[in-house]
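Just one chain follows, in the form predicted alone, and it is written as structure tokens.
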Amino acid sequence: MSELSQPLVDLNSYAFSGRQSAEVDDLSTLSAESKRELRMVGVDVDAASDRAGTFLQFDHSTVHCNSSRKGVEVLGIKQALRKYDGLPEYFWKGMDPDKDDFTRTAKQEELHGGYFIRTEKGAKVDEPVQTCLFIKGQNVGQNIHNIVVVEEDSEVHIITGCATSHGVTSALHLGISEFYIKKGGKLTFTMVHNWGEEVMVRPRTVGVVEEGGVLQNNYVLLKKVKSVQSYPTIYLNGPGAVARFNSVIVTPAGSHVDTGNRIVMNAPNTRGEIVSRTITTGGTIVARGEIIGDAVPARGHLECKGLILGGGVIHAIPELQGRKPGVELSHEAAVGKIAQEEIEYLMARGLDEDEATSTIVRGFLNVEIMGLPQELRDSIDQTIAELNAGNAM
């Protein structure tokens, strides 16, 4: 298998029915282990009072859903489809169900859940909304559809975690996500993945940003997973629209992560930026990125940097496509190792070699993302320490 080839997914190996869970009205009744696992993907149920809303999906059931602040609505997707007569403006409107085998499967299989989040026009939602798509059973197939609508001149931050429970090694996650950001709206979307070692992940995401709208997307993957294949596409369809992507990815041996972002600038004065930081310690990373300029003036920049620590493959594929005279597109890509002179510079200032390496890796990954629980930030620091311990320079 070449580094570009993903492991094959046998849909018949996963159970798409029979994994229903009871509703959880009181989040304090969750076990300590469940709470810890949720915190590891940025969802802190003990701090739910400091969140604008909380959504939890366990296997095939939506188990908790609430909004606690004015200006934002949080519903399970099935509830939203009933309430809004099928969501004809949004449901499968941005995403082509015939895009590939996984979108067709998601369309044909029973819909297990997912969230519908919508802001009110002009609302500035100060606290983040937190969501988690959680798999608790072995060999479960989970089929999710999420829709986010940011109305005119409103702002919201969504922290979403995707994870498997301790002891679950094999599962399949199919996730369709559609983002609609209206005129002057701003969405900050932070996703943290923490899957099991044999889990297959096939999310498909599309977004439309209207005039003056902003999408800021953060993605964090630090633990072993069998296979991730993800390539969100965002269309900047209104003048002055902006999209920014930041990705932080670590792949241990046995992980195959093929991910990236595409930004299509369809209107004048639009801006796009894609920045990825990747580290392999034995796994494979295919780091893709594409910016398409189809209007002027428009500016885009793509930056992909990777470190190989102790083995593995990083395949960077930056693409720029200018379709109009006058578009301004740039990219830089670099794959290598930590420079010895950087380590020696820090050691000359009192750090030992491990401390110097940790400092460089921490700065390289740049995971200071707003709103993540302290336990998750501590876990990131622990991951960095483990990288150094297992891959001495």
Contents of the next structure:
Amino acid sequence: MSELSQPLVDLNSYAFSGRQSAEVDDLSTLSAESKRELRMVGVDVDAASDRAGTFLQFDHSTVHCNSSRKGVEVLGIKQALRKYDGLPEYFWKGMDPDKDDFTRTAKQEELHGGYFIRTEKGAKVDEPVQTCLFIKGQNVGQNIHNIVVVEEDSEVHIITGCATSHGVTSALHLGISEFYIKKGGKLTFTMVHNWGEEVMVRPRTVGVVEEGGVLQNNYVLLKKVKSVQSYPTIYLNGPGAVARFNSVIVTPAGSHVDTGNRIVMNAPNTRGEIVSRTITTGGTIVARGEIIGDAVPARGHLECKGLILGGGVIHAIPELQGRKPGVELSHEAAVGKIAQEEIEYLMARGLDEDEATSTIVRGFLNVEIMGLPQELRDSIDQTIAELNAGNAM
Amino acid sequence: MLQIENLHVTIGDREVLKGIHLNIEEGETFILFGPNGSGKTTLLMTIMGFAGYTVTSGRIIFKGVDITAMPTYERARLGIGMSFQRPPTIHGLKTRHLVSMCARGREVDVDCMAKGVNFDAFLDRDINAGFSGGEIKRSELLQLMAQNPNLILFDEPESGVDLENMALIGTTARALLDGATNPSPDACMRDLRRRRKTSGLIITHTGHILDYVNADRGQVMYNGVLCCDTRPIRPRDILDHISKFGYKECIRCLN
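Write the structure block of the form predicted together with the partner chain for the protein whose form predicted alone appears above.
And the full complex, kicking off with our chain again.
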């Protein structure tokens, strides 16, 4: 098998039922271990009072769901489907269930949960809403459906952490996410993955942005995972809509990550930007990106930069598709190594080789620009430092 | 402070330095002249210990320690600092962060130091990204201020710098080399200068830097060797001579 070929998912080897968990009303009762694992993916249950809301899914059950601020509603998806008569405007509306085997499976299998988050018109929600999709059992198949609706002129930041608990090596996560950003709305969506070493992940994400709306999407994956394959697609359907993707991906040996973003600019004055920073220390990364310009004026820029440290494969596939005269699309892609000159520059200031390397890697990954809460930045910094300590770089 | 004994250096197969002898005392500032390609930058790079500059014979002694085989960062920690002519851009590394790392745990007021070199507006920019010639020099000086070395290597401090910036860079370089030179009640300025510990090794083509720093001695490097070492010559006189007659005299002197 070539390094580039993707591990195949055998749907029959995962349990799609039988892993129910009881509700957790009081988050302080979670074990220290669980709290630590949640914190690693940006979900701090002890700081829940600094969050606009918290949602937790364990295996096949939604175990906690609350919103503590005005202007934002946080519900479990099943509850929302009951409350809003099946969410006819949103549920499976952006995403085509016949897209592929995984969307079909997600539609057919029992729905285990996921979140429904909706802002009120005009609400500016200052603190992030934190959500976690957690797998606690070996060989669990988790089938999630998330819907985010950002009403007109409102703003919210959602942090979604996806993780497996310590000791779980193998599992399958299927997650459908649909984002609807109305006129003048702004969604910052940060996803942090921290899976077990044999876990297979097949998220399917689609978003629709109306006039003047903004989607800022951040994705962070730093730990070993068997296989992630995802290709979120965002449609900029209203004039002046903007989408920006920032991805930071590290693959150790044994990881296969095939991921990218697609932005379709369907309206005038739209802008799309896709930036990915990838590092392999032995695994395989297929870094995709596609910007389609189908209206003018529209500007799109795609940037894939990769570092191979020690071993592994990075396959950068930036694609541009202009469909109207006057669209402005550009890309830059680079796969290489850390420049010796940069290391020596820092060593001349007294940093030893390890310090110099991790400083350059940290700068390269440039998590700073995502504007994440301090504790999540600290957790990411710590992970990068551990990579370095493990001589992975 | 720095003693270089019979230093031979090759880059690849080519011998670039062919037996350099150089002594720089504590507090002394030494000026290195020479045409392009004569080996001046190679000497600085070798003192700093960069890869690709192979010492085939000779020794470099700094503060009494043989540093010929020492890694670059240990030389820096021992007290050697360098102002780069063309430093690399490091994306995502803020100037502020690098300056504070240069201090290696010592308490420094980065904002205050940056104001001193009119660089406070650049602290949150990626280091060297899109910096002009003058901005690079100010950034390098700022890093050196935080690093506080005992020997400073300047690779062409005036290249790419406009006149206004030259004054700022010149006075800052002087302050780094001299330490405090303000009159003090308990010592005369001559004694204060005598007490300064920082040494300098400056490469210059134009000599503009001589308008600002107290250059004690100078020599010309030509084709990998130092010449004009028979008697103490003031750097200013060497410069005047070179600007009138070029490096012809060096060739004759060497032959």
